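For reference, the chain that follows is the form predicted alone, supplied as structure tokens.
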Amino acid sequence: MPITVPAYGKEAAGRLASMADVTADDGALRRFLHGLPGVDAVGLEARAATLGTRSIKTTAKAYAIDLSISMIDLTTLEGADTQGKVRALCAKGSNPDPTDRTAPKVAAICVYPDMVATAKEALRNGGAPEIHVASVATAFPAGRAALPVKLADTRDAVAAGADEIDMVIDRGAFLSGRYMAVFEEIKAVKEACARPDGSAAHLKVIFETGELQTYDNVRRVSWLAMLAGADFIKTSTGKVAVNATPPVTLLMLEAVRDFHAATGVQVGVKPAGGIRTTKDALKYLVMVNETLGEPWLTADWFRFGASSLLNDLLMQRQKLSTGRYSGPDYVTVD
């Protein structure tokens, strides 16, 4: 569908004719972050609202469901995770549903730099080596180390195997108006994310929104990551009490529909956190679908951060096929 660019995108573009000039320095990355519109808070969340209100229904709902499924970044970051526990998420996002073979696979397993091999080599095992395995680096959650530190975390993720690395932004400098340092940050991860081959993994931009305290705030991380370079940028660490909310997601989403109507360039947008049944996923697609259109309706652009999604996704998923609500006993735990 096509895409209609505000005012202040076509203004954005004048103003992005050279990217050397907005990020020259902090001054000139400030003044260009600063000059963005305020956002208004009403009107984006009773956008939101409004498009949380859409129905999908039958053929279009399997279809939805499907989609949805192959977006998942299916994940496990908690302290006590074993290397059984990483091949057994593996073989699950492999085959989701193992009494339905037509059950699509998840985008990417996500785990622990030190997990990486042992996920990489459990999906090449589990003949399922096109599933991306995504590593949280940079010292995730907090971003609380020296960057000697997080480029040296990043680096490993990526000499074990790693196809994509989610990093966290240094909250503290961005709250404290330090951009240029949180850009350097940005850019130096992404150069830390190549490979020797001349490839390179993709890089996503975790921005922990609910620390962020206000919707300006997050238009302007958005654009920054952007110009540093990220491929993706996300929500949230899931980490904290507030994660993706539909009218963050949706301030990010109209973010990069801008951008790309000011450089060319295509980003992709990760909620996470919080994101638990389909009909919460569903809000999600509408939103992507109505703000980007179906270019970003793949999960080359869109992913959902997540662990419990994929189980009411593959009951929702079962009910349409059998006309029968299985319950939670017939999927597997993470």
Second form
Amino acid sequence: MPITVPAYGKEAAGRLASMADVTADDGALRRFLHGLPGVDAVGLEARAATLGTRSIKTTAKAYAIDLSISMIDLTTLEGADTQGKVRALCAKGSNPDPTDRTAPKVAAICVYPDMVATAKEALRNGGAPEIHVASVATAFPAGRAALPVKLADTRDAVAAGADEIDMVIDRGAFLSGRYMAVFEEIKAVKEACARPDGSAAHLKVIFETGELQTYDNVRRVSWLAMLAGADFIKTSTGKVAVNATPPVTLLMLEAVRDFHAATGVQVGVKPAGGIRTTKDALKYLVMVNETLGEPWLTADWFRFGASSLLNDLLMQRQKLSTGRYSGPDYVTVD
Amino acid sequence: MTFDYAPAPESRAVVDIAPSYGLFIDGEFAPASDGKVFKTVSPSSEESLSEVAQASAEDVDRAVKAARKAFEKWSALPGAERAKYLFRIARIIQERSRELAVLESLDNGKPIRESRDADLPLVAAHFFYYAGWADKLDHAGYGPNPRPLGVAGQVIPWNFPLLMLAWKIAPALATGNTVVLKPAETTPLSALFFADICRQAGLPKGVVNILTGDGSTGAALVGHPDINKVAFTGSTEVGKAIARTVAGTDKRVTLELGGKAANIVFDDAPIDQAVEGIVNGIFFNQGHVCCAGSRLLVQESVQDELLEALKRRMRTLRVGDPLDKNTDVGAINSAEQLARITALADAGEAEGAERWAPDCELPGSGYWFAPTLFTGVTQAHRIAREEIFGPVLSVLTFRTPAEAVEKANNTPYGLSAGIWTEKGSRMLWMASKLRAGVIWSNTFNKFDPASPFGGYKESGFGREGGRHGLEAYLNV
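Moving on from the form predicted alone, please list the structure of the form predicted in complex with its partner chain.
Following is the full complex, with the preceding chain placed first.
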């Protein structure tokens, strides 16, 4: 197996170049994606359900709760977002449990591009500059805009200080079989993530798996995005009826595992939307643990796109440390 | 820090095992006529769980007489009345499922995840299913008012103690027969708890009789002149002996015997799910499954990819305490079985197959065998022909669908088979060519009470489950 390199590192480009033949043209890309092993839906769902029966108790639970908190992209993506709301979210992410300073910080604050500067400033002023700011971009959530608009959206967010860009793919292009269009767009957005100093914002590619519908599509789009240079692959926007599910996430973890085996490139995974309880979060961590293992069990390589999940994790954390359930009035609502 | 799952043991407190148990005859527990007893141990710790009676030929006679006496009234009950008892039993099993699951894992060694999520739900489902048939026998396709056979002598194995009991007792009672059942020597406890459930359900005395004991008890039961039906699940060797015993009598027989199933993976298979299916096929219940997918037939063009994925998956199997909720593979049921598995695995190595097992620490006491894979196996190897009945997978390869069929069928057994392909036409073609009683496609080891189960060739005859399962207990 090739030596592991991070997807956002300099060496990754060389590794992807070794796969250049499959992305040479539309025909080659189509043949490659359609040549990937099929997915049996019943079997995939059964495996995800079985992993969901793992019993995570005591020390393992404490570890997993803290790990989950540290993996959250604490998110607000509303038309009604204001600077005040974003600042409050930043404060929450920096200090999730005011009654217990040992609670870890979240990984990132996820906002719309126009709130990036506000979030950066709030985190800096709040003494938590290490928390990343992730910005959705590329005409989120529908992605229905011309490429120049999407690239401008991305550059704007990067210029405002975004550490991470969560782009949406063109689902219409994917579903109509124009795989190369999707591939080129991801590559272009990746280039737009570059900063003048030579560094770059990390790129998360959102598939909106609820719209792609079939598991075969999810495996194909996962490979497509990774071949195009995605640093993370992400299930959903949180804006459609079906968001992250355990089987879809398991399938993406398997794609990441296979891509890593083929190229050595390590890519992260972010399920987003619909993960609200500690119980759910632990099921996802079990899937990561038993599919990808230790190297992915950090906020660098696995994230939860969530908002209400944090308070449930905090309540469970309090329960573990005090032995009592408190209640929703003992965690902050921001 | 790593994500190590802390121990998550299911509580033993839910089950109260008495220090000793008698035989359940005519609704009462009584010691064996000659007072003989034997111990039953937990295979994961070798701890003695209880002492049970060793039924003698005299006890068998008493039980058969009790069943004969009960038959008259039981068979005369309207089907709807018999159904009430069966529904009641099914509900009690559901209510007591945690207790029974823990008991089964203690006595058998299987992981609690399996006894809780597979065995017990299937046990209850089987009673519910046949309860539904009891008042519809006129419509089962055997003409109006089909008659029961009489007294059924039933002998069951140790791999799924309570589930095999359900497969035997539920259809027998639904059709109006009465039963004398002998659980396996190493796993008698859940059948004795079932006796208690019969009392709790108010089942008339003598309809169900449970005799614990060894092979001699089974032989006495099968050879008893006043039973009308023999139902046996177990080894082909014992099955043949039973067939000889009943030859020349008018006893009806169904035998569900061994297997050496082929799990066939084509190059267009859904690989990740095929790997899961292979693992479920051979490591479910420590491979103590008569329909286990113990021969993996993989198309040569995907052999390397598939084996690498399979080994990676096998490294994540958690072997250990059956009562830990995160255990995937539990203990081997007995020292005797462990010796047999060890001997066959050694023969595989001696005959030139390549042995592989993941690094896994096995507990110090009890009977354990690591999940094991043999590659480079040919049809000539013993591990490709003989039933191992343990967590040992033999990997063979094929080049074309015709060769896959030929190799899959080239066995004295014919209980089950698995086909993994995304191509529907090939799936159907294969299914029509394979000589096996159960064929799974893109899945393995899936059971449902509505689906008949049974074998070809040395895997036995007769069907259990579904409408077909009624026939074994009706005079048609």
